[in-house]
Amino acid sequence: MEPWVVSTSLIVIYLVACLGLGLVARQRLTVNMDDFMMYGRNAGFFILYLSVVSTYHSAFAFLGSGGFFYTHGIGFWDAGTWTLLVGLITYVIGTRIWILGKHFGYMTPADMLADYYESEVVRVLVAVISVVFTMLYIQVQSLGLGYILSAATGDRIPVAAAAAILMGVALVYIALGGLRAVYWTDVFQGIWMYVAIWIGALFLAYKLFGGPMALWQAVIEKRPDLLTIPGPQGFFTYQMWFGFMITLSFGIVFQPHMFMRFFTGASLATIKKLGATTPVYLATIYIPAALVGLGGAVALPGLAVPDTIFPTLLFMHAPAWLTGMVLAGASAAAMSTLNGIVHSNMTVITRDIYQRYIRSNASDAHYVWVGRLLIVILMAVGYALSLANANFLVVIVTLSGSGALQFWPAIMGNLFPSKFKFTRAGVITGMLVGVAVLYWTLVLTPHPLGLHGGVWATLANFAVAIAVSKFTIPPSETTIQRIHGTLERELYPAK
């Protein structure tokens, strides 16, 4: 048998267990909003662990992080800092999420914000920001699972051909079991991801120089240079790992797809387990992601595109079975993040948008019906844009992962009590000035003074939302207990 269609065969199987899970999934549903979108708000430990750790890491930490050690080196380790701060947000900030979850039923960022700084523009504005700004990684998602599945095929199947097949298949399963089925397939998509990446960059690791030790030594003498930071191309300077490690934890974690995981939680103990462990496996898959760059750098120099070292060293090196092994974890890195945010865009524009603006006293049954057309309609723009090369794509791209940040002034004036109390009116000028500033510091003039786009943003937007928030209307003082004063009972139910 051919390897491409032994490795092309391993993909299919995948693809036919994702889609036997939606089925079954499908079965369980029950007519309901709470269910089709947040899970019955019941989800347990192990379910929701693997559903956040595999929607966190998407294709870019199963075959960029892999790019980024064989032209950096080393320094991309220091930069994850963030899979260990991601860990502490969610057992400080994730836990209040959840508890207002709880008491106030609500599925979106924007629902709880907008209910804090009662304004309905708060609303639209997180709601709007955290569409746009998440939108492109589907398109993003979708062109890496089309160069997944045309390179298995050895190119048989064209890239643009080889997305449709694919984001197809997590449409239907999305579909029919909400984030039921999200959450059934990110358990397998995470475990299969993570044995993947590690079994293929052993093999590699054996097959090239006799072992991690071995690989380790001849980095060491032939490639020294990436193992120092700031690296080769000095790019890891103290102003990019603290960019990197704000943008990345706080910035990723503050995303809807993200954020919305923690109202989902079945008790609040499970949201501490959540953040006790989480690391463990955010931090432990750039392990293998290290052996596979910087042993590529010493056994493949030269590269023109580093971010396909791994399929490329596994197609020289490796037996079919195991390429298509991996190449299918690829696909489920790629799948769990497209699907977390497919639905998270979907439960925003159906929650926030249309229930509230448009039709707010239809039936569940109704609203679950709506959210499924958007499942569709997300899918087809996300496409869509996959298979364009306008300019303004790669301008959203750039912006799209500091976005989220910008919630960051709102997020803590809602879940900390302060003296100090943020207003409405300062937390939307603040939002609007780090947009504005993050088009800047990202696309005009990137990284001033050697400090990521997004750290700048951010800055401006806290010092904009602190300024104006001295000289406007704070929420309500009933609405501040009420908030502010669940928080205290729930937290520290002694005092």
Given for the second form:
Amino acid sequence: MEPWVVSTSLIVIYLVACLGLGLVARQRLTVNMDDFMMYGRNAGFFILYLSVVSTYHSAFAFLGSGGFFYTHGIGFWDAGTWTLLVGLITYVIGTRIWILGKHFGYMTPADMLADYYESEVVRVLVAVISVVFTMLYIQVQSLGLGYILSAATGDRIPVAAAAAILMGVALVYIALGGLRAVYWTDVFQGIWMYVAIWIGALFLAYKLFGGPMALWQAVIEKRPDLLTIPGPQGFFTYQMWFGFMITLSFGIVFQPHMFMRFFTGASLATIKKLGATTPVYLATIYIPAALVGLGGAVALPGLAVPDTIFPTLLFMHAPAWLTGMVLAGASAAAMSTLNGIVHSNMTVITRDIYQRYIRSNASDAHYVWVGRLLIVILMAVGYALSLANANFLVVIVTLSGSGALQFWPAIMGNLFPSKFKFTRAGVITGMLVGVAVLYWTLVLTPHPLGLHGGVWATLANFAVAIAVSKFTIPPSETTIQRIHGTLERELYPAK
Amino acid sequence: MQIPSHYRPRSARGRFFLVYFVVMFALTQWPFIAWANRIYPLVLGLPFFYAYLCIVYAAILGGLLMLLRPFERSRS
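Given the form predicted alone, state the structure of the form predicted in complex with the partner chain.
Everything in the complex follows now, all chains and molecules, and the chain you saw is the first one.
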């Protein structure tokens, strides 16, 4: 049997399994908003764990990280720092988000922040930033999916058609089963991608070098420039290293598809355990990625598109079944992020815009159907954007990773009682200034003084939010007591 | 009623972990990584910089798992 038939068949098996899980999830669905959008707020540790880790890692982590190691060397092992920080953020901030979600029924970041700051402007601004800045991730994942399936079939299916097929499958299972289908497929995808990347990388290490330690030895002898920072092209400066840690930890956790997962946990213990243990998966997935990228730089130097190093080496050296399994794993990485973003953006638009401003007294079944329609629209827009080749898309993609970072001051004011109070005027002005500085420091003058633009924007945001808050009115005492009082009672119960 | 600040830990354990994680994450940043940024001496056959980071990451992970201990104890 030809290799492309084997690899394509494995991807088809994977897709059928996803659809099957979507159908089963549909049968278990209770038609209400909490079930369709929040998994009934009853996600246990195992399901939530694999959903968080597979959603966090996109096609970029699976394929792009190998390319990063290949091009810039060991600097990408900074990934360990930001993934560990994700665990700590989950433990400290995720638990507070869960407590407020349980007490006040929040579904989205905008829901939570608007309630504390008593502001519809905060609601709309947070909802718009949430959707606009993550919408482009849909486009990126769509393109990634297209390339993966197209490569698996030996270019027999064009990228555009391949992307349409994979997005179509994701659309069907999300629309059928809501967040339950997203979580169940995430579990399947999370296991598949982790196993695939480890087996693929170890296979290549043994096949090309005789084992991982021999691979390291070969890199030390032949490409020592890859083993220190800033790397051969001077990319990973100490400032950039710091910037990656901030933007890829706080910046991703605050994005709605990650943030909203905290609302869905079954208990406080679930979120605490999540914080303490997710870095095990998140960080260790970059160990095989380093083997692929660094080993690839020795075994196959001068590759025109470094991101393709993993599939290229597999096609050259691995049996077809393994190549197919790894490519299906790459599809799983892209789809698990895609479905999370589509579902969270649907929830944001349904909850924060449609239910709030367009039709507020409809039945739950009505909102579930509106959600399903929005899933179709969001997928169609993401797909259309992936086909477009406009320059403005490049600009927005550059901005997208750091957009949610601009919620940081508002979240701190909401979740951490203190003498100093952030005000609605403070956080609104801070967010607007932050987004403007983001445009300046990522697009107009990228990374001034070598420091990541996302960090500049966040610093400006905090400075403005604090300054304006000093001279403006904080939320009412009733609201502060209601929300901060809840956190106080839950986190520091009277003995 | 003024709610006490949630930025300041209220127990010795809380203060320990605050200092622990600040120190550990500081070890992953400049100037410490500038000191560790070299290939030799190899540590178990791995480049020094990679091994240094692996050790710090393991220490942070250990700290995160330690956070769960009193919780697990109270459950049992």
